[in-house]
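Presented below, as structure tokens, is a lone chain in the form predicted alone.
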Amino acid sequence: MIVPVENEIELKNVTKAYGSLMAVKDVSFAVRRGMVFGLLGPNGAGKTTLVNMLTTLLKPTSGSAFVGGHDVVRAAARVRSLIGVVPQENNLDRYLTARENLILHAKMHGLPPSTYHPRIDELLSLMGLTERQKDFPNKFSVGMQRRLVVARALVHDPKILFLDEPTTGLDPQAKRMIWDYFLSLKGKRTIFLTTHNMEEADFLCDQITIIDHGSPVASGTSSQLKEMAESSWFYEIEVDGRSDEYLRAFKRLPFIESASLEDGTIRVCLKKEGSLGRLVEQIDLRDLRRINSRKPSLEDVFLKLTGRRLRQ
């Protein structure tokens, strides 16, 4: 069966079930073609196991999955050949140098030397690694491995791109160099990104679905979803030490939505317009540093529709 040609992806009623424990629960969504696509949602969300049915490594419960218009489960080895997967864990053959592991993967694409050996060249200048690749992984950085699970994923030039957490370990500078590598595809591969990092959606992402407990809680594009929370009012707060106190504080006050602490500031959501003055009366004054308003983020979207945050 082949999906029509304008999705690259697409999910109906997928399930996955381990015994009684529903890791993906009855999901159906498309992604169009030459599209960049975000799945949000915290650890244990639901995020690789979707994956991992998408790639042909697990088998869907119920429901019917499709990739390049192929059946996932009944046209498997041509879904492999399509696609192109940076995993959530390095897993790279630490018995080969990092040129020999690119190596094997073009090889196991049935790739002749003639186009593997330029292609290797560009990924290796490209991730920063062309003076270690006659190094094994094991001497290489957390950042370093994974930079060459990006370089792996793009030796056969996929179709369509599979990122389990992709930028997870790197430092800003390479973070950025890969986005932007990934930007530049836009249009000319379909990409499917699996992320808790908000910057990097809004980067990068078209379209996102947040998932939560194995199922949609809602989809749009960044700016769509951000719409969903400009009802609420959104304040950061800095407070001269005790923000853990005032922190409980805030979460047992009935006018709170959510409120979280990070990187040192308060961060709340109030239900209703007019309840900041009620907010400051919690306050010592002498604590007090400064106060903001803020525009609401794809987090406070997530707060707001299951009171958790995206990282936990």
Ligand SMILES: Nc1ncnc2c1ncn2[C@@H]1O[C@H](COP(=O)(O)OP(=O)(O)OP(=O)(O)O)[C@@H](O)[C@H]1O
The other form holds:
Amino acid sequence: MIVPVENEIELKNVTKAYGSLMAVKDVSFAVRRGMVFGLLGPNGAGKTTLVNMLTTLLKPTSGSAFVGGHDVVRAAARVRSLIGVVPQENNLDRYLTARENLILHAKMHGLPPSTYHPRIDELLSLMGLTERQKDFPNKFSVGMQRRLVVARALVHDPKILFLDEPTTGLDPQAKRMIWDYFLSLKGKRTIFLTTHNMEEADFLCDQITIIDHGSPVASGTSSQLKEMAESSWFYEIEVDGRSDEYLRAFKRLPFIESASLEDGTIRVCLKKEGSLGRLVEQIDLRDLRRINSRKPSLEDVFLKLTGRRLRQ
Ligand SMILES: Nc1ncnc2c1ncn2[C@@H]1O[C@H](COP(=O)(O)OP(=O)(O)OP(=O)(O)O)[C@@H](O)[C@H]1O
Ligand SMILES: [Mg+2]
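Previous: the form predicted alone; requested now: the form predicted together with the ligand:
Once more the chain from above appears, this time first in line as the rest of the complex follows.
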């Protein structure tokens, strides 16, 4: 069966069970052509399992999925010809040099040398790997291997890209460069991305689905999702020392919805708007360095919906 290709990716009641564990539970959604779609969720949420089903590496236990209009089970070879994949693990061939890894991939997709050599030159240069193209991947740092895996996914200029945590292990500069490249593909290619990096989801994605324990808990644009948390009140508090002590004390207060410590800053969410004064009363003013209100982040949305943090 061929579905209309307005939706480049479509899942209908997809479930995957590993024995008694339901890794993906009855998931249905669609990704329109040209969009960057983000699947955001904590460790073990089922992101890689979903990607593996869409990229034909795993069969769903039930339900159906279509990529480029083709059924991922019945037309797996057709689906594979349309997609580029950055898997979660850097699965490079360690017996081939960086360039040979890219050539092998180009040949598997039937590209002639006159097409793939210039394309590979361009991608090696883009990823900052030109000088290292004759080295074997096991001589590469993790970030360099990751950049080579991203280059490999792009060699055959696929219509649809699946990126499973594409920027894990990259330094901020490489991350930014790859984000900018993906942004330049917006409208021209369809991108399905998994991440637990809120900044990445925020920056790149037109549409985000938050997934937890195998089920979607919310979907929308980044701003629509953040609106869900807008009825809560968020503050950042910096104190001189004793942050752990304050955090423990705050957590015991009845009007606190959540409190956490990140990079020396205490982040609190209040249940009611008027409780800030009562919170400040708990702080010895000699210890107080800074107090700010802040806009909700995708992390806050996740916390509000699930009662847990994404990064746990
Ligand atoms: N081959 C497998 N056999 C059994 N259980 C599995 C297998 N692969 C994954 N799981 C389980 O399925 C659930 C979802 O795992 P998955 O790898 O899809 O999560 P994820 O969202 O990609 O997590 P992460 O952010 O850590 O990559 C987890 O509970 C995991 O232990
Ligand atoms: Mg994963």
